[in-house]
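What follows is one chain in structure tokens, specifically the form predicted alone.
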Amino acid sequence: MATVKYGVIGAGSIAQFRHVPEIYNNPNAELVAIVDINKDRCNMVCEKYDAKPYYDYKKMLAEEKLDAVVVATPNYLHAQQTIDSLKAGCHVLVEKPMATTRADAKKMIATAKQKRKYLMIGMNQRLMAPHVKAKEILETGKLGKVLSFETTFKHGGPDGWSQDGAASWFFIKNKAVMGVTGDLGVHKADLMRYLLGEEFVEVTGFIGTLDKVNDKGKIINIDDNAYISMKSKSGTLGTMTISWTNYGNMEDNGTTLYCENGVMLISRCKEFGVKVLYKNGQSEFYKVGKVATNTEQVGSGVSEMFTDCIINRKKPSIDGMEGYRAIDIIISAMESAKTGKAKKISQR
């Protein structure tokens, strides 16, 4: 296969800032068509990137000979659009969260297996340069076991990022299903699994709606803040703090790992993406690039990885089961928040 022919379902911000330009600029990919129910938006993006506009994804699947589809629509649409695209014979890259229920995620995985197509989830945090470097250092064993961690992901909310601002689907319960937990929490759940190299077995969630309002000035009916305590299979303890109400015009996307032989700080400093402070007094500082923010974009590497997997016929490392494990953590935390009790995570 010389190039991978793509169709993109959804022309919102994640498509416009990440998927569409990254596919368009990849010499091994061809952007064929874009779908969006907002015709003006769809036409604008298609004209910019010389793609064919569609307003119904099923029509695109029927009319175009595509190799792959990117699903970048509201959360509640991910599962069905992914399944339909797989059944149409396309490999699928779907945005996170891959689904809004465990059952739907499993159906997506089963369909990909049945159709012998790749399913990849757009969890880009593990591909960001500081996180790649951190994983590399951890794998040397110099820091020993990770004993505990603190990880944060906070910004001012999707009303400052989404194409529809405060009227965004992110703030509509039946379209988003998960609020900040699905938007930022899934990223962090996946990142910590990746860095630690093991599964989480128990979570406790404190999840609430504290301040965020919609375009009508009314408090949204979906979570805008969450504090989640986590325990790994080997006993590592940690916290994840995520927020849509960081109004200081600053994104906080950092992680601190407290290890047997020292401390690792990831994206906690503007100059150095990774800092390692050993308990013997030695230290290491790495200028390894930045983590993407809403205001400062860097390449996500997601579509590039997916394209490479298709061309070279290798299973994506961020596959459906990786996506399932991440949403399982988040759904478990949401269940914990409702019951007020810690929630065990099944490893099935």
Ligand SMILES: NC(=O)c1ccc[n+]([C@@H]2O[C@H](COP(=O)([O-])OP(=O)(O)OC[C@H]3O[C@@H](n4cnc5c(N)ncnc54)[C@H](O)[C@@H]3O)[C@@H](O)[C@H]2O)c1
Second form
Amino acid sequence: MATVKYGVIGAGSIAQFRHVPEIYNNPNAELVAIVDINKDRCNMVCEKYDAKPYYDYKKMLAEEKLDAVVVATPNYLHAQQTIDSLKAGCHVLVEKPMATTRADAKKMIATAKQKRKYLMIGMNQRLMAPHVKAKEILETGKLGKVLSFETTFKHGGPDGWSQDGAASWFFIKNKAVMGVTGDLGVHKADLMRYLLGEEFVEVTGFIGTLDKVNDKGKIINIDDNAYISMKSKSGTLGTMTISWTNYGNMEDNGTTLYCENGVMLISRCKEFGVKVLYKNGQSEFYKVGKVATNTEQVGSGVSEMFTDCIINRKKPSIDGMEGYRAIDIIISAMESAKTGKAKKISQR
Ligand SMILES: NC(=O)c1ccc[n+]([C@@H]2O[C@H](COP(=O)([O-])OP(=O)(O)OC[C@H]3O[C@@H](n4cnc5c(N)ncnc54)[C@H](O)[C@@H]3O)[C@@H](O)[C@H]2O)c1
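Next, give the form predicted together with the ligand, keeping in mind that what was shown is the form predicted alone.
So here's everything in the complex, that chain up top.
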């Protein structure tokens, strides 16, 4: 295969800021078509990137000979559009959260297996430079076991990001299904599994809607803040705090790991992406670039990785099962918040 021929479903912000330009600029990829139900938006993006516009993804799948599809639509559409694209013979890169239920995620994984196509999930946090460096340091064993952690992901909300602002699907319960939990929590669930290199076995969630309003000035009926306590298989304890109400242009996407031999601060200071403070008084500061924020985009590396996997026939490391485990943590936290009890996560 000389180049990977792509179709992109959804011409919203993630497509415009990341997938479309990243595919367009990749010499190993070819952007063939883009689909969006918003015709003006679709035409505008297609014109800019020289792609064919479609307003119905099934028509694109029927008419174009594609190798791969990127699914970048509201959460409730991910499962069906992914399954249809796999059945049409395409590899699929689907945005996070991969699905809104465990059952749908399992169907997506089974379809990919049955059709012998790759399924990758756009959980890009692990590819960001500070997180790559953190993983590398953890793997040297210098810091010993991670005893506990705090990870945060907070900003002013997707109304400042989505193409539809405060009228966005992000604030509509039956389209988003999960609020800040599905938006930022899934990212952090994936990142912490990745950094620790093990599974979480129990979570407790306090999840609520504190302040966010939609375009009509009405409080949204989906979560905008969550405090989630997590316990790993080996006993590491940690908290994830995520928010859509960090107003005042204060984005926070950082992690602190408290380890046997010291502390690692990831994306906690502007100058150094990673700082390590050892118990013996030594320290290491790494200038390794930034974690992307809504206002400061850095290349995600996601579609490059997917393209490389397709060309070189290697299974993506961020596959369907990785996506499943991330939503399993978040759905378990939501179940805990409902029942008021800690939720055990069974190992599959
Ligand atoms: N990986 C990341 O860092 C990251 C960041 C932001 C968003 N996302 C994910 O990307 C997905 C899209 O989010 P966004 O920020 O681009 O939202 P957005 O609101 O900016 O765009 C969504 C687009 O989907 C289109 N759409 C709706 N129904 C459609 C349909 N049936 N067929 C085709 N297009 C349809 C809308 O018209 C809109 O243009 C979400 O699942 C979100 O969670 C991922």
